[in-house]
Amino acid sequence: MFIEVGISARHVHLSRKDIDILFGKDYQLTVFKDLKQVGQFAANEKVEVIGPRSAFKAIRILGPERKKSQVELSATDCIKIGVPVVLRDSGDHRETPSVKLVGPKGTVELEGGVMVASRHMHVSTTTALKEGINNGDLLCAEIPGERAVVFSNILARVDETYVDELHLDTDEANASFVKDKQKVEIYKCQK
């Protein structure tokens, strides 16, 4: 099957508590643009992310709110700001580094939650049934071209609200010359 790639640049997900601290009590994030996944959006709001070595002055927030705040970076980003490169599935904060977040109204010392997100693919239940994909399966993606590469260990996330989309970070995209919205071949990895 051929699925569209979504290239995921560095971004921040915020909890209600941290939005209140960074932007003011009951502040509501505003939509810059909707993302492919239903209900997901890139917000107009940005925060500064400060690591031990350096900082990113303005990282975009993705909404809606999350139960826990997290910062998703590429491995290159982690090295730049001086935090350990820790690969995790989104939402898995165990043994992840910390950073400081600075917004217009306040500062949050984020205790963990900084990660390089595992590559994953959002799979609609329709596609999952048609292709025999189960939630949690590992898939492979073949990227054609001058720097052809096969990415393996792509976690399948199946849900009825999902739109089929492979998420790669900027390091992965740059390494393979894949472009945002490019269709690539996806198949089940052989064990």
Contents of the next structure:
Number of protein chains: 2
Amino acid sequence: MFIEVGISARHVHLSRKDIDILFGKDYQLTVFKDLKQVGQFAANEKVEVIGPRSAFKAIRILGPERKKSQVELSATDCIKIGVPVVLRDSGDHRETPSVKLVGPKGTVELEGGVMVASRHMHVSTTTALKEGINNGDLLCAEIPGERAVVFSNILARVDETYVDELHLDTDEANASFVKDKQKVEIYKCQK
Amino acid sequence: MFIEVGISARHVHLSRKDIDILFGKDYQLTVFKDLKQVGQFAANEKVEVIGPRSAFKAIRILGPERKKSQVELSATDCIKIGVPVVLRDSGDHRETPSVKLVGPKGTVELEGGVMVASRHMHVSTTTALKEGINNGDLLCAEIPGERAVVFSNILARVDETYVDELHLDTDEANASFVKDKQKVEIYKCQK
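Next, give the form predicted in complex with another copy of the chain, keeping in mind that what was shown is the form predicted alone.
Up next: the whole complex, starting with the chain shown before.
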């Protein structure tokens, strides 16, 4: 099957509590652009992300609010700002490094939540049934072209609210020259 | 077969003429560290590399001198300084972008020579004979681990002076978590 790639640049998810501190009590994030996954959006708001070595002046926030704030960086980004490179599934903050966030109204010292996101693919229930994919399966994606690559260990996440989309980060895009919205071949990894 | 990976960070090769301008007439590069390929070395000297959008303050020079100056960047680096991402085999400067180099004694406006280097593997004649590899063959490299990847389109360069080594850049390393000097499995790509 061929699935569309969505390339994730560095971004931040914020909890209600942290939005209150960074942007002011009861502040509501505003929509810059809707994302492919229903209800998810890139916000107009950005925060500064400060690591031990250096900082990113303005990283975009993705909404809606999450239970815990989370900073998703590429490995290149982690090295630049001086935090360890830790690969995690979104939401899994075990032994993840911390950074400081600075907004227009305040500052938050995170306790963990900084990660390189594991490769994953959002799969609609319809596609999962049709293609025989189960939640948690590991898939492979073949990127053709002059910098051809096969990415393994892509975690299938099946949900009826999901739109089919393979999420890769900017390091993976720059290593393979895959483009945002490119359709690539996906298959179950042979072991 | 298993071959050692050498990860190339951004670097510059300089011609005699450009060393004369950047460092002074007849200046000789000095050895910071010998590289795995015989006669190749990382120099103590660095230059500033200025692109249309931003600059790298100090990029290391690799010696010895080359016929033409060449700047090897990752795609991430190209995007950062604002030059097009152009994949080329080393030495092939057709339609490559340009940057300005600044050294302690002068400035050079390159005419092309900025590239993302194509994946390639140095293969000794001994290994080539043993493994049935011909100069120009395309090889695949399997990187195991949590961010497992297969890199295709690795150009085999066979020469009796070469030491077996797979060259990848920092984007490829950060996308796969392969480490410098890690031994990885190499095989002929199936088409």
